[in-house]
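Given next, in structure tokens, is a single chain: the form predicted alone.
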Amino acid sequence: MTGLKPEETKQIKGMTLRRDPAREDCFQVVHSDAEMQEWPGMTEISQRQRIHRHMNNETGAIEIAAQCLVDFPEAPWELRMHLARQCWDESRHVAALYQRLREIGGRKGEFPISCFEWCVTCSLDSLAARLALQNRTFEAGELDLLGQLPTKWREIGDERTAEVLESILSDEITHVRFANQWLKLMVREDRRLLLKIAMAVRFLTTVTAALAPQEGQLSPIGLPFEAPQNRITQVNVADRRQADFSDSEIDEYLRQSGFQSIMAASAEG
């Protein structure tokens, strides 16, 4: 599925993934969420960890979009321009988050980082599959998360971080939208891509299950991991619509995520 050379891959719990991208020596790169330091609540250390993690995730988004430009030079010019603009957007996000991290007393490398999205997405050998995972899955999930986070930061009196996250959300909507639009076009032109996309989604599911914390396992800071059902983020229906998800796609996602109760309200809206 990857088409990568052995030296471009790594083996983690029986899974073959793309090797981590380069990071400065100050960073400790780990391979899964089970190795990350996640601090509960909105304490000072939790605030720094949240921004530090988000900063690295946005860095990975730059690298994934840029790698797509390198690996698929035959892609239509308009799509390549979307990916190039995404690189610019994500770089601004990293700069804003890094500035905010320093303003609240944090530093790069203070917490472990994981490049999970890069390692999974860049293992795939088709542009359609990468757009399906990175933009339509990972970044669409960020729409849901960013729909809630500004409120959490405002509750502790941090208006500045809330504003940074809201500006990031507006860009992410466009990243998900162009991927949705191009995937529909690409599949209309070549129905075989549906199999590539389905295989990519299955690959993500398999890798996620393999790297998930085991029952009873403690996190690196000595706390039990939160149950998976408690980590589900409420679906950001309004922004998914703006990102060109259809109502039927949103309804199906709500069912899978356990939010049937808001489906009626969504339809009325």
Second form
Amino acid sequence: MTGLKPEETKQIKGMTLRRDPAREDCFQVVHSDAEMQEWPGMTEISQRQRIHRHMNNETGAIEIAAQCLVDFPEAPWELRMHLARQCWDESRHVAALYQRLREIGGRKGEFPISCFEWCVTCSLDSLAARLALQNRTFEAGELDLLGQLPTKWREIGDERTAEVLESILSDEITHVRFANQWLKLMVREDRRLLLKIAMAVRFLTTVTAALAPQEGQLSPIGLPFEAPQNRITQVNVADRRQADFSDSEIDEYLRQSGFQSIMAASAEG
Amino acid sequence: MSLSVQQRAEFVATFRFIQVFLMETIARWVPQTPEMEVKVLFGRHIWELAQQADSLGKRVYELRAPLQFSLRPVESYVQVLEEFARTETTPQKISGFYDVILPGLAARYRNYLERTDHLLDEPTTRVVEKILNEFQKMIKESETLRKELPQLCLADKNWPAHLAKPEVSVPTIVAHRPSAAIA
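We have the form predicted alone; now please give the form predicted together with its partner chain.
Whole complex next, starting from this chain.
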């Protein structure tokens, strides 16, 4: 989707994506969720794997925001300031998660990692499209996840990890919010960006489908993959509102996620 | 004689150019650098550099230039920056930035403080003094990381001099313009 040089790209299952960012040798970098280890429940190994995965996702978020500063020097300064601030926030998240990982006996490279979000987002050639995917889609999805996770950690008596995740959530709201605000402005000024955004969303859908596990395929730890409809996280309506999603956008998202019944309940008050 | 308003604007706009250049350089390095802890360090300092550039960009407006105005330095200094931006290994990137480029820029900021009128140009001196304090903190953070992870230290102790030599050989970095070009 961009004018990337061949050496900056990789081919995975027929899709051309941006090549992975640099990682230390201790990490095994895989290309899709299907190749990741996902340990069920909240066992010790599952706890370490969850934090390890989150730490790498936050590392990817620093990289994406940083690359946007590099690739779009003509973007308005105020928007670049938001991206620079995001680099700092994501860096603090990585540091906090890495500290927590070591405290519970984990280490860098203990599990495979995937840089899927970088490979998809940084394949896009407009800042609007990247904000639409990284901040408004991936990070907004994280709002939903982080709305639930602290409770899970508290249930096993891990107050510290719950606190870390709650702090991350409040930062992520600001990242989604600035993207929402700037996207509205950018689209108001140039309606053609809507086409770029629509193409980006379609690109993500196509890549996700291409990299999805095949029917009957087992995960790397020998477990069947959970059906997509069972993986849907409860939508974090309150924080999506905080992040400047409009009520109609939240309604539309709930509809797409199969939460019509919640919408009806909420409409009933 | 102290600096005129236009000269101050030129200095501040030049400093802003350098700050933005450095922010973009370490931003480029984040995905290219394998070590996670270094990505974290650079990620933190991207924000420091951006805020410093922002303060300078607001101050330059008060000196009768456009808001967030940047002025490209003299070509010899741009060459130093570009050579630095091409640095490849992680220890060289860290040493080049924290041991050579930031201290070199700090010396230029201190030189500015010596030359400008501290009463008439107090808003700039406050911005610059704050940046100098933040530079010290940034350098200290890099030293702490290098103590924690000795593999990030340079094996070739002479390498910084290779970058420092051309840096100190540029006596002035401001490419003075006719007043119409800045206002």
